[in-house]
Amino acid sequence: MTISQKVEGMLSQASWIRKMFEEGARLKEEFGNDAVFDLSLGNPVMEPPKKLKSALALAAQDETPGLHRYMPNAGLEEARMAIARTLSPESGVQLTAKDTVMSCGAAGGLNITLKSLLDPGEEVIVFAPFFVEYLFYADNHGGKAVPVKTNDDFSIDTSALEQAITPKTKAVIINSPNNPTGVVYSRESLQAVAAVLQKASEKKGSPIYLISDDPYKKIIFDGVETPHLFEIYKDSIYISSHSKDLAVPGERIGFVVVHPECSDRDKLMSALIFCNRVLGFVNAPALIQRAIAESQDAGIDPMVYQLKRDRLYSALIEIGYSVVKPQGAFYFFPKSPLEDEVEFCRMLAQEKTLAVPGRGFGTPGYFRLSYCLPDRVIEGAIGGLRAAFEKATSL
């Protein structure tokens, strides 16, 4: 075997989004771009605000002798204190940019600090439905990742949290708005999962730290709360991006920001910008620190995602879908018509309309619609959801 017999299995399990990109591309090849609907990735459709466009030209015209040179490993000093800024507010916590690492996407940021936290064998909890990567990310540092069940309505289920903790629990991974639910986590249940932390940590006698995983949190919808974790837990770890709030994904610029009560804040400060170093990141870009640096007030209008939301959530419903109203992100998770849900990802593909298995967010018999797409891509699709519904329930 040429490449390792881990990495082939993992190519296995996560191979759901790139088998219905590749099925996308060859019906695409067989019957036109616009003949195809693909609500299968979730690569955001709208363009950076001019703010954003404005400081990355400005930044790349800068002629100042020494800006692309090598730079702190923690990123720039004026990115940090931007982040710091700008989160303080809404964290209820006073920050500076010591409390912060500029990472490669959010991505990036979860990586350094799973490398940070785990030591072999340790366990890292993640809430299903959840972004697959979660579980290669802990076993990049040696870790497990333990996946925990939610409730109908994809609601935290703290009494399954509670007997999911084990001794080797370092971490538990939350993302909301949820990556492919779109559930917001309200700050009743954030408060049950601190509560749960708390007590378990003092009976560990050690630190289980909660990383918040948020790059949708400035696209929520309905005026939903989005509650910060820093007020609710210390030893909690922020990571986020601009992938989704400011459209840059490919950009790759995101940051980690530490509670500054967090336990042994200092030495985990210290391993988050040694990691950033070693496992070969370095730094975060240094064009994209300095533009977002001065465009931490602009952002993308979470409205019109909630227009595509509301588009298609009328549809589901009035097709018959059995579909959770996503609270923010731009997916739906509805629940298959058919048990197997990778046969009914089938047939959506028969009407040119493709879509990704639940199993491949660690939740069968359910599918997930991305809707950052142009309009014109959501509507073709309603009438393949709609002739795959009926073929489907007619069996």
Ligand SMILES: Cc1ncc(COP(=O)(O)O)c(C=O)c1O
Given for the second form:
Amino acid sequence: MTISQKVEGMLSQASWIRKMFEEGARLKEEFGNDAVFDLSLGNPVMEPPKKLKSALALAAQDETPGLHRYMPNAGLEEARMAIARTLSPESGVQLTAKDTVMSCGAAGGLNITLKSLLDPGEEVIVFAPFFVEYLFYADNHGGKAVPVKTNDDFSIDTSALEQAITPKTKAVIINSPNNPTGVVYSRESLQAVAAVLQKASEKKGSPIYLISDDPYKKIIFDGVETPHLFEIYKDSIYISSHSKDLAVPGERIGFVVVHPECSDRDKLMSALIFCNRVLGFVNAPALIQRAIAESQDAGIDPMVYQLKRDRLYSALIEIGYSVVKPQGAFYFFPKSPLEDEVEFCRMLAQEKTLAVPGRGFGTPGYFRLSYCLPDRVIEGAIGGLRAAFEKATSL
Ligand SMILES: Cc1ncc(COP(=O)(O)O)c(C=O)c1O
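Now the other one: the form predicted in complex with the named molecule, given that the block above is the form predicted alone.
Then the entire complex follows, led off by the chain already shown.
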């Protein structure tokens, strides 16, 4: 038996990520978990807020009949209402449960959205560096992700966006705070993107949708503003999850919200609900939907991540790395001191410090460090980051 050639190709394309992962596993086996400083994964270190855990326990103990049965494909009414209630003041648009579909994480939300929107060969613009799964998610639904470069500080280059738009462009994905850079896009830059898309949609005679994939929306630092796209562009779709802000990525709970004035809104809502069903998710698990409906006012404390950012940022700068200071999420994307960042990540691994090469995010020459980690791991990694930097710059 052999697997599909397409998946075979995807596996080999990602083989160096696997090699880094295998190298990490080998190092951990040889030296023990505590001796290896793994900054490669974005798995939140924080525990979910007590309020969410209690709501989960209460939901599990509820003896009301029918609570564990199939539910409407859009998700539980109470969960959809809770999301709409939370998002209305944040987005500046009055939302209801009818604008909302629950999903299996933001990943599930992206997949139902792209399946709903894309015809074969249609294009989805993503800004590099990007969350690598966008490439695969667009391909899942017959589409193609088209990477567009950003400026040196990773802000959006609107003229590059303008040039990348073709008659096949169906959507643009924005991710702010960004994985892997931690950059937050300013209101002005989002307005500039909206103006480009407005003009291009008019020329094309059909809308180019703006998808905001924002699971890090509430992990922001120094009081930076994270404007909601709903205020700026009506053909927009907001996708988020509680993987990061309630620290439950294992529970697979997310949601998709469509701007009430979006073009073809009713059809789009029906498509999203249908795609939840036919992609086999049916919907996010009932227990966690009921729990988050009761916990919208809870959240992890972003200050915990801000302090970790501050510690690692000052260490990186002191060592000599060139890096943009993140304003949210929990990643750094420093420039590699060697042009070949895969080679540099190998040097880091020799120092028992694990990072992800930037080509995994469509941007060679950089590497990603996660800091959603215990302080012990961050402190431990600083020595390796220094030793590898010194080795690389003395070559
Ligand atoms: C930018 C981005 N989008 C989507 C996801 C998927 O999140 P979820 O766990 O909610 O599916 C992630 C996860 O790391 C991410 O970084």
